[in-house]
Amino acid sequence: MMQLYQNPASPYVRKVLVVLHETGQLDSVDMIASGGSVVDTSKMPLAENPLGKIPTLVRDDGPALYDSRVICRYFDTLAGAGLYPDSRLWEVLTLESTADGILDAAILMVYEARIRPPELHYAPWIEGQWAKVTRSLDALESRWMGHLAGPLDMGQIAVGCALGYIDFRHGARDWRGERPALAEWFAELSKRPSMEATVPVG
């Protein structure tokens, strides 16, 4: 059986778990608890992934796979689920990349507060990361709603996981206020069983 190094608080892990739910492959993977940070690598899957990041997927028939984009596409291919449809592949990949960029910035904000001592926190840097998030959310609201309203694909899953992470770690910042269409779309996506089953905790 394949092994997935994961943590229920990770939005990148959540992407993979949503795909597993949506494609009916959850029972094919053994979940291995993992975590850590660059200053505490003791619980990271370093032997499987030199970057130590999660998710990392250990297969029976090949080297471990990482990062989340690679793993999601792997499971989509195994299932033939069509979450990366040829007819709009570049749009899906760009949307997934945008969502992952939102996550990168949002997670760096968390690390700044969690890892660096308070006297070294740099507010302009934190707000610069948040500016990346808000610009991306504005782009989703103004350019991508037509795509988000279409059949479920990996871009939509990634965006949903990114918005869920903002609520999870940055809930005090009101991203919905000026983005009613995106907020309404996310509320509907969040009703899917795959999203309800993977709400982040920790």
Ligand code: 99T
Second form
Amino acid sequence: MMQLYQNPASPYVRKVLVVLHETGQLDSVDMIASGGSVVDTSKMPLAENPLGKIPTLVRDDGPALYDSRVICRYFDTLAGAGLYPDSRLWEVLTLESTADGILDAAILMVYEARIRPPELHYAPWIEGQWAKVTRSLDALESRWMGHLAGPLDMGQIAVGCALGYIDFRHGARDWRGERPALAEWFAELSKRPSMEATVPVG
Ligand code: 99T
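In place of the form predicted alone, the structure of the form predicted together with the named molecule is requested.
Once more the chain from above appears, this time first in line as the rest of the complex follows.
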């Protein structure tokens, strides 16, 4: 049985869980509770993933897989689910990269506040991270809505997980006001059972 090191607060883990839901593979994975940070690696799968991050997937027949992009594509391939259609592969991968970049910035903001001592907090750095998020959301609103309206693919799943994480950790910052199309799209996506079952907690 494969083992997925995971935590219900992690949006990268959520990408994998949504893929498992959407492709009917939940039963093929044992969920291993994990978590931590760069300063607390005691529950991280360090032997399997030297980066000390989750998600990490341990397989019976080969090296462990990481990161979320690799694991999601692996499960898509196992199921032949078509979440990376050839006809728009580069768009899907770039959309997933955009969503993951939003997450990277949003999480660095959380780590800055949670891990670094208050006297070392640097407001321009925090707002620079948030500017990455808002520029990316603007790009989604102005350039990607046509793609988002199409059949479900990995780019859409990643964007859904990114928006869910902004609500979860940065709920005080209103991202919907100036982006009505994206907000409406996210409200619809959130009704999918795979999204409802994986709402972040922690
Ligand atoms: O950075 C660390 O040392 C530990 N952090 C993580 O493991 C986070 C958990 S989300 N995961 C990643 O950074 C994975 C990124 C990778 N590129 C991927 O898998 O796509 C924790 C969120 C929270 O607690 O708010």
